[in-house]
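A lone chain, given as structure tokens: the form predicted alone.
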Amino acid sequence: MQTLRLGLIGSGFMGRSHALAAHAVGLVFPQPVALVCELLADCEPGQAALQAQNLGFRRSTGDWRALVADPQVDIVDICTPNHLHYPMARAALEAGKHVYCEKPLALAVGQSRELASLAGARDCVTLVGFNYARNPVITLAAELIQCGELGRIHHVRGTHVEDYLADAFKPGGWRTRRAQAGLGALGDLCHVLSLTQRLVGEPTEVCADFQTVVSERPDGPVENEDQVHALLRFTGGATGTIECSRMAWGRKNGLTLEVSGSAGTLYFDQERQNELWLYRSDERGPEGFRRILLGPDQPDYAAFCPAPGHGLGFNDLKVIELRDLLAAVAGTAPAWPDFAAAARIDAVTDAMARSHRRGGWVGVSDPAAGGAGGNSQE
């Protein structure tokens, strides 16, 4: 069996989630490769050594560049604040490593395109952490749409609303700083766009509006947006609406998606992530939508639990995501969403930023097109 060695950069919330997945993936899914947690990097050597011990890594370093250059590291796993994703991913690709990176891929769409092009030129496997799209009920939704259960898709409605900054007296931290976070609420929309990319297709035109509700917080000015609302036109003729807010009291992870077609509608809510709601026109009646509860009949669920209704969680979706990455490295399945797919998502958010500045509809440019692009927050 081939052995792959993982190098993890960052040991915060997302780094811990990735470490849990790395230890669990071989237990949950039969693997064509063996994964070893080899090296962990953090901002200083003492913190790195402590977290390597806590998270089960063989070695540690206080220098992420040393991790990227280490010949014993095959996969570079990036779980750092947003502004570090691009330089780290670029260095890893230039070193010939496979790269697993949290979203967003970069702060500027030009950088995302550059990374996608470099990954193709170096023949490196890449994956971006849109783990909500790995939910088995989303896989089921994709199958229902592909089989024609909804008929011709004509409308999409998506949200990603949370209240993590609804308190105006709460410090914003790095997420409200343009140099570190880039986008604000618009950056969270990438999760909805990863779902629409899998289920519906690519947006071709957008019309968006932004709002900064709280312009000043205890730790300084807010430099990016609190709320986003947008209209979209998709390949295939569907239209849609999409919104995001970090100011929505009571919403903890209000990532929802509703897809309507000529023969029915399906609805998903991440706060109830083990359910999919389906309404078919040939099942009309007072009962309305039918709940499909996640169970062993759906793909991937049975690997975790043989009984229906017990449910999967956030970290379980990371295990599925890492399984797919290892399969791509082994050559048994394509990687999705790879850097090219993530660059297309970044192109949509960039188009939304341009739409807001111009005050009208704009086209979504092809990430493969020339030009360096710019920061979506310009």
Contents of the next structure:
Number of protein chains: 4
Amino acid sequence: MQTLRLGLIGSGFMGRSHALAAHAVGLVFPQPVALVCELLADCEPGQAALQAQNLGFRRSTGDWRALVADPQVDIVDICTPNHLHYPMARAALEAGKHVYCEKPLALAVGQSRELASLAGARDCVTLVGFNYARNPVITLAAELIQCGELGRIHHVRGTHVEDYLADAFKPGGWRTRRAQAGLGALGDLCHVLSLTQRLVGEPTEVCADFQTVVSERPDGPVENEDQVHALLRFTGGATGTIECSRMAWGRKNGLTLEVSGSAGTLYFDQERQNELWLYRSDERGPEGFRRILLGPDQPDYAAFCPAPGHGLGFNDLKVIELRDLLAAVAGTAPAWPDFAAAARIDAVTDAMARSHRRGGWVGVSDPAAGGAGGNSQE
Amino acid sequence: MQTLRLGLIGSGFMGRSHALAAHAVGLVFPQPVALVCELLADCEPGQAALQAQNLGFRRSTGDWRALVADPQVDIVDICTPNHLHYPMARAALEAGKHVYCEKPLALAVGQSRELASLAGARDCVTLVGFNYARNPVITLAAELIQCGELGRIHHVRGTHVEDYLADAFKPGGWRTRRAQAGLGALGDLCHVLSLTQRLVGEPTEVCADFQTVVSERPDGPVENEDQVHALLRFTGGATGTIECSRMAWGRKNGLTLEVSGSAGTLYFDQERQNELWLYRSDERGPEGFRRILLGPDQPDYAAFCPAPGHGLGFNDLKVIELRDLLAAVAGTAPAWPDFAAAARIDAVTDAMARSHRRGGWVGVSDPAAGGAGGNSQE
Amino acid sequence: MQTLRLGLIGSGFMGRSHALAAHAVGLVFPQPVALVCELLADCEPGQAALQAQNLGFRRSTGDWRALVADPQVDIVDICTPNHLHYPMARAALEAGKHVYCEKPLALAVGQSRELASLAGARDCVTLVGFNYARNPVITLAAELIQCGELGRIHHVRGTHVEDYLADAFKPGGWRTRRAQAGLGALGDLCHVLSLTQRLVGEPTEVCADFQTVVSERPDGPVENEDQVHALLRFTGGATGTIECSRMAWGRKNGLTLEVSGSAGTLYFDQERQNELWLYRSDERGPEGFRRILLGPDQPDYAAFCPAPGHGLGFNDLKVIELRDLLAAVAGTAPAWPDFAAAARIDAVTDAMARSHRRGGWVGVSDPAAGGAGGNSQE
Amino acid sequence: MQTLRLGLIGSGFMGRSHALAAHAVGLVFPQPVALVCELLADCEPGQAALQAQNLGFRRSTGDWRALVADPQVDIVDICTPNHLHYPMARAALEAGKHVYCEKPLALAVGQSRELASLAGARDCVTLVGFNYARNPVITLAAELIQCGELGRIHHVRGTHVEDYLADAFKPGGWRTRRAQAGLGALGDLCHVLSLTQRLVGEPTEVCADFQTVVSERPDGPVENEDQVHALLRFTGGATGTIECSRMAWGRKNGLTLEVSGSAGTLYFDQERQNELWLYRSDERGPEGFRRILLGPDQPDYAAFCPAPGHGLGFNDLKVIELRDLLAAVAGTAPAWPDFAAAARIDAVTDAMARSHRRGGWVGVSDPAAGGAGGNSQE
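Can I have the other form now, the form predicted together with a further copy of the same chain, not the form predicted alone?
Now the full complex is given, and it begins with the chain already shown.
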């Protein structure tokens, strides 16, 4: 059995979640490869050593460049602050490593496209951590759509609204600084675009409106948007709206998606992540939405639990994600969203930012802007 | 006690609902005036006579112009197909009558404005039947906002989505003909704009996207839109989205509204019309949305039932609406939405149509378009 | 067309609700008979005259015995405090009138049975006002069960829990006095037994536990139960639980019912009275409960509104109830629950009280206790 | 740091869940001890070796008695079929090991009590795996009750209803055999009693009704109950109902609990395991149940995720449970439910079985029956 050695950069919440997944994936899913937690990098050698012990890694380093260059590392796993994703991923690809990177892939779409090209050229497997998109409930939704249960899709309504900066007196931190975060609410919460990509496809035109609701916080001015509202038109003819907000009091993980087609409607709400609501126009008897509770009919749930209604949590989704990465490295199935797919998501957020600046509709693949590779909020 | 005599034009579902309200209003709410069901007009004298008997009206006529001119009629109540609202309301105002008219007030905003002016000039009381806006739950929402429970509003998300034409093989009927219906889904389902008007105020700029999903139905081409998605900016700084659809499989009366401000969030869903969801950022203890069930603390509910949880239905909302009209005629309180308010709603739908044609943002009060009085979908 | 003249005794909330129904029933449902609001009785002539005017009755009287004896009255409608139901209903039946009586029919099952016998002997039509049982959603549930969609029923869980006396410092009033109210929470909230009677049939054995949680209130000792929990066994083999409480903080009209059989499950919650939840074991595709929203496929809803999702309220249910009474008087369909059916419900509550006193299982039709006709809480 | 060595018996679904927890616990919660996955026993040496490799254990054995006797094992973890729990736990205690055992602890209350005594005598730490009771939502509920937010508890309604044997044509397997399973639905689903024990305390008297709905299945007669309904009286005065069923079509993990007191009500539903519903009678403004979404204010959630709304799943609950066991072994906090607590739960199920046989109320601690130690369904 092939052995793959993981090199993890970053050991905060997300790094720990990846470590949990690395230890669990082989127990949950029969693996074609053996995964070894080889090397952990953190900004400081002492901290790295401590965390390597805590998280079950063999070795540690205080220098991420050493990790990237380490011949004992097959997969570089990037769990650092957003603005470091691009340089780390680039270095890893240049070193010929497979790369698993948390979202967003980069702060500008040009960088994302560059990384995607590089990955293609080097034949490296890549995956971006859009967690929620791996939910077996979303997999079920995708299957239902592919089987034609909704017919031809004509409508999408997506939200990802939270309240983590709803309090105007809360410091904004790095999230409100353009240099560190790039986009604001849209950058944080573009998960909704990964769901639409998986279920509906690519938007071709967007028209967006950005607002910075609280322009000044205790730690200084807010440099990016607090909420975004956007109209979208998709390949295939569907249209709809997307909304992201970090100012939506009471919404804790308000990642919702409603998709309607000629034959039915699907609805999902991440706050009740083990449920999918399905309406089919051809049901027998009194009509209504059906509340489907995740159960072992879905293989990615069955791997965790043979009985329905026991529920998956966030960390379980990371296990599924890692399983997909390993399968791609082993060559048994492609991984999604790879850097190319993530660059297409970034192209949408970039187009939204352009649309806001121009005050109207823009094409997602608009070459004039997309090629610039500059800061998308300029 | 003053006696007011009602003249009802139209005796279909909506006419009957108004008749029910006319017989009930005095029993539910102590009235400053006595309401008499005086005269009923329908297109044909025999039908009118039969319906007058069925619906408890004293007299009948096959000629609505006779009703409008009748000196024994104080209030003209218009429950006819949409394209007849304007000529009937104009004739009634010209005859100096108070007018209660179902929505939409007219097929073009110019006509709505003309009627509003005429009502002002003649000092006639007017009211447009935006049913759901009278729900005591919405009244509670308005009170909470007015008391500052949400703080400064920065976000609105409204939908009114249904599935009455989701089946592509269903004939479109008059609703899909521009001459009879004017707008399509937006015209039918602009109720959501009456809610936003009441709770948040007036939009100043809009950017909308219209789609006719099914262009051809068994009874001919579809001449207006099946679904609308729009971005809005409101006086006061709030922004948000509005969506209307007659193609949303499974949604039966999907009139929903979410409003967020600096201190909290409100959520309403007409399919569960006796509930309001409230999140306040300053609650004691573990936070969460509170599900408020309509009860006798709300006077407009208490008038129907002294105990909570018994529920109001659609026809009850019409009783409240009529109560408001009678109060306005008696001079004890203004009625809302009167023709001026309805014209402002029509200005928004008109602006959305203009936005769609232009492909970008437009001002709601854009004089170039508003003054034309032409068909807003031209 | 036959004319039926209604004599209403009592003009509180419930009397007014009956009056509203009397004025609306002919508009909502095509009637085989004409209903006239003939005579209203209240305890005092002046009040009666005022209320007759308010509620649209032709004449009034301060003496209910005069109403019962009035030859111009065909139907006696009893909306008075509970302890007056029995003497009034008996007098009305002895006068050969049809009788429409609010629940409970009497304070002791012996009295209920006496009234049922008398009604049978005099061939009078009777109906007891168990409001919620007329909900078209319950009618749909009954149809689904009758069509075999649930298979053979083996389980029932019913609750009717509210919080109107949850506050220990609130005076109990007449509801806590045995002479006026008879039973406490169980008497008030035995609606749940009317639902089970309609959907599942008759319990044959019960085992109940009564508690008086607050034994002393500001206005004196509490003489009857605050909450009741009971086990039931039904004809046909189903078993289950019933619970009533007036101490369930937060529950406003917590009338719920879950019924399971060999092929599926139904769930209803009166606080969301326009919905029914249905699970069928033979559905195609991913399984789940279906949320059915009341719509015009149900005739008793269609009579109010041709479009789905508009919702019925409490007062609408009274219109349906009155329609059933009039149909029974006209001879087109039997009314349910008539006095015989209500006596069977009272037999169940009586058996529960006996069970509590004995501390174990009792038969519902136990002749030793049932024949006594005494106060069931003795 | 102290090292504790785990010996796992059984490697089915539950064994794997324990293994996942063993690998994760140190990453999620800072541990006072180091946990090593030392030895895995399965019925056959080859299978044991394979599973030891799959689940990350150092050594394996085909003989559970060898594991129990192994000096390198500190904690014996029992994840075998129900009828083996008792002999294995006894042997482990006799060998002086700490014991972590899946529920039910034994098939007869006498055995459970014997094990509890033995654990006390040997000073062994014990824990029984009642998963759902470790949910941080339940911990929050317990804290709210302890802080007096509900006042004095007077009512409990608990259910654990599922549909795993609702299909009458499905073989019953070991679950329907008394020798292997002991009780039926009540034994499987007595989780609801662990929740009531944690939140409300001990029942003192019960009155239960058992039914075997499907007496004969394809693989033979059904020897234990399909559904149980019971009345309970608790120390402290609360009363209520408990219901367990394996025949409740559509209910997948219908573990629900509603608790009411003099000041409020709590509601929990395992199918939405990241939510708690709270009603407090002293809230400001319009009243209603509050939907609390699990978030980092709860430490046992924060250990998994610093942001709210991400959700925990079943396997996460096992990590919390194991954390508690390790803390008890390290002496920093007692573990619950230990064998003594589990024996009290078994005493309740035993009392329910006695109640059913006797046909009435029985005391939970009834010495005549409790001491027998015989099969509780005799």
